[in-house]
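Taking the form predicted alone, here's one chain by itself in structure tokens.
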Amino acid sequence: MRRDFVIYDLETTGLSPDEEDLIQIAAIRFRDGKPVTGESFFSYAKPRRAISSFITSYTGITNGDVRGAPSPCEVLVEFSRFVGGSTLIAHNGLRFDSKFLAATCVRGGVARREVPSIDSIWLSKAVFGNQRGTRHGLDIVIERLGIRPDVRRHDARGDVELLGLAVSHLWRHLNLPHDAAGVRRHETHLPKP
């Protein structure tokens, strides 16, 4: 069976789902094994308030990036229309983005529907294994996959583009079939479109 995935990635103005924001996200749709070329999402998105300059250094969003974008709950609701009956894919979402998304819309108001997810760390855990000390954060993937990274690293649009060619080699490592049957999954929440 045939099945379409979409590996997005998050950039925040802190780490607490309950206090701070989405201020960037960035989508990329996977199929077969592949991302598929020209199937994007983009968006910066308005916080309640001001990025630090710690957030500003560490992504590079300013707060002029964000200044004209539309809410985080708005561009959630555009981010699952692109979605649409895909299963997400993003590094460490179920301790982090699958919250975000969720938070984001309970602060929003807006009527949720759950969404199939992949955390893709489990499919690092799957090839590198999980024995003490086995660290399977995105930089370590993508140096034990030999990819080199050429985009902004905690830039949303880089780091989907490293995860989707992470996935790619994770994908073929562990032979998964086009609907990664037997790949474990959580739900999250994205606004009903």
Contents of the next structure:
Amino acid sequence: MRRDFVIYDLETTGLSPDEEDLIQIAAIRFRDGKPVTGESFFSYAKPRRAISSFITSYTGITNGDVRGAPSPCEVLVEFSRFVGGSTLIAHNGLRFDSKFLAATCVRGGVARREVPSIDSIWLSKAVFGNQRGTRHGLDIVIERLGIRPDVRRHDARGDVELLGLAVSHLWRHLNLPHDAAGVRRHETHLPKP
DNA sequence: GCTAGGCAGGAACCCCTCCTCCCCT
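Complement to the form predicted alone: the form predicted together with the DNA:
Up next: the whole complex, starting with the chain shown before.
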């Protein structure tokens, strides 16, 4: 069983994977229930369309930031190299991030590989319960865990740092083994490096 | 805190469909 994990976060031009593009991705390597210092990935990506003023106000990412950046698919090829044989972790990854990664691969026409992935919402549900009405958004989870965000929210670098802290806490609460055996997984598509 | 789209998962019911909620940018 793999024991290396990559926690990642995407910022995009909107919510629909078919219509919108990723514009920023950040990731950190995670091992033995903690982030690995110095092992990180970050890139901007240039979307097909200009970034709307709403997304700029939401994420702080401007059209100037992505000018000259590689295409989303080119960024994912590099990201896939960084991921290597690790298992991915993202918050709401099953329903959001994974869809963007798959759609980006399809648009780029690249060969894909399947990467096992954990949605950190499942870790939160395992710790805090899955009753109707119990919410698991990242802001709520970090508040429950007593984490004070001193990062820039809705910037992938800040969010992934925060998610790394949250996953560390959840990991400890659940007393997970190094390989997180027994935690539900799904598949995420990445380009073949 | 408003907006957008789509879906996982529960409810009701009996295995497939419908509906509601949640979460991401």
